[in-house]
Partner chain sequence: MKVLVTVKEVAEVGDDFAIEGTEIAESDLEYDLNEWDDYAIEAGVRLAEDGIADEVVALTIGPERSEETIRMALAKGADRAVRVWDDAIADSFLDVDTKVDLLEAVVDEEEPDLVLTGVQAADDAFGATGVALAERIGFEHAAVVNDLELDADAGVANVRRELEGGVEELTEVDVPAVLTVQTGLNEPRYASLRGIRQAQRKEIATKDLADVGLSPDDVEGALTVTSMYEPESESDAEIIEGDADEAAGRLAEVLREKGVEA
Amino acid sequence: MADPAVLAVAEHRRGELREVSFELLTAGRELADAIGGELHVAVVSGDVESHADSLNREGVDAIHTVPVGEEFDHSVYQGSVEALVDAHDPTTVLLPNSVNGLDYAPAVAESLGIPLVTDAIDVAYDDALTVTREQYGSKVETTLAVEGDRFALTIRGGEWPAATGTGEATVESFDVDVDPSDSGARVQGYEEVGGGDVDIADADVLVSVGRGIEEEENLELIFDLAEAMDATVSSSRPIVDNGWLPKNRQVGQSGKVVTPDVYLAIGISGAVQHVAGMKGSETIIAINTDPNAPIFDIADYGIVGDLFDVVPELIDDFE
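Please output the structure of this chain alone, in the form predicted in complex with its partner chain.
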């Protein structure tokens, strides 16, 4: 087996590979081609055989399975990845920029003494690695030149298409001396949050409110509009963080993914974590004072204006 240019590490939770795992294969293949080498994939814990089957898509050269433990445990992942890097000498360690990815990628990079770039939205390699990422809440993009001959990268979900097809990867079990029972951070269980009387994922029309609403008492305006439109109220993260609405109203990466016929975003700037939860909506309409707000990038209709002027007029129209 040749040395891999890229070692990508899949992510799964409660028996299912997460979508970003297949996106890693696409990003990994691109990068491996640019560097000139193989794409290897690691799958750690859980039903590694069945995951390896699913991950054996076009462009994957080898899959290493580490059949230790069931669910994500950062010490098992870290130990496995470090041992795989030691054994196979990849140029790039490619990980998802997920909550669990960020729970071990920095430790792997620190322990291996290699540079880390997180949340990549594009990568290029021409004798050296260049990574594109966002800064200042998506207002600018920057490119970073990375020094060194080995590096760790985490990629943002949804930026690369998922790999398809069937591959001809060799699948090998990898022996590593890690024991989940030694872990200093022990997972006790999981809990679904955001249950309750309202299921925003079921609504045909969502009136969604964000930071632009400014004060808790102003939410009344949004509920009045929702009532006039026979719609359901949802929100972006800050409204829930403030305790103004319960968790079951939150749209986004850590909340619910919604796909209503109409999504009316009011005072929501459209941070990437929010967009991940609503971009599949049929029609997206945004009301925001900032004409450069990223929400307009995915909106079908927009009003650049003050919600406190527009919403009362809209309520009048529907009443």
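Follow the form predicted in complex with its partner chain with the form predicted alone, if you could.
Just the single chain follows, nothing else.
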């Protein structure tokens, strides 16, 4: 087996691979092609064999399974990734820019003595690595030149499409001398916070509402439309800040990143913080009274009109 140009580390939670794991495959393949080498994927803990089957997609050359532990553990992930790097010498270690990824990525980079760039939205390699990040509330994009022969990156979810197709990767179990019982912390369980009725990140169709709805009681109109469309309701930050919807419904930089097939933005102006969380949607439709609203800059389709006139007509059409 050839040494990889990129080692991507998949992420799972409560037995399910997270969508960012498949986005890592796309980003990793692009980077491996630019560097000139293979893409290897590591899956640590849990049902590694099942996860390896799911990750065996087009463009993946090899998958390393580390059957230690069940859920995320800082020491297990750090030790496993460091051992894999020592064994296979990748140019890039690619990790998700998630709560878990950001937990162990700095420790891995520090231990290996390599630079770490977090929250990448684009990467390129032409004899040297350049990484694009957003700053100042997503108002500015900056491009960083990364020095060194080896580096670690975390990528933002929703910026790359998920890898598809069926691959022919070699799958090998990797032995690592890490004992979860030696860790000072372990997962005891999970508790949903801020309302756990839906996960908007899993929705195929989102009907998202902003401050244009004006009053809390008007949300009933949005829920009626979502029911007619077989969609899920989400919102911009002002709706959550007002206490009208729980935090788990919020889309944006301080909420969730979503990539549905259809994103219908109703009464949402399109602030950069919100756009950062939904710009990866396949089709974006906007309804707003302001023809100059920034949301129309990224919308595939737009309706300039009063939502209180437009939404009832949409409900009638879908019913």
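Quick caveat: nothing in here was measured; it's all calculated off a predicted structure. Here the rigid core means the biggest group of C-alpha atoms that line up within 1.5 Å when the two forms are laid on top of each other. Numbering follows the first chain given and starts at 1.
Residue 240 shows a C-alpha shift of 2 Å or greater between these two forms [criterion: core-superposed Cα displacement of 2 Å]. After superposition on the rigid core, the Cα of residue 45 moves by less than 2 Å between these two forms.
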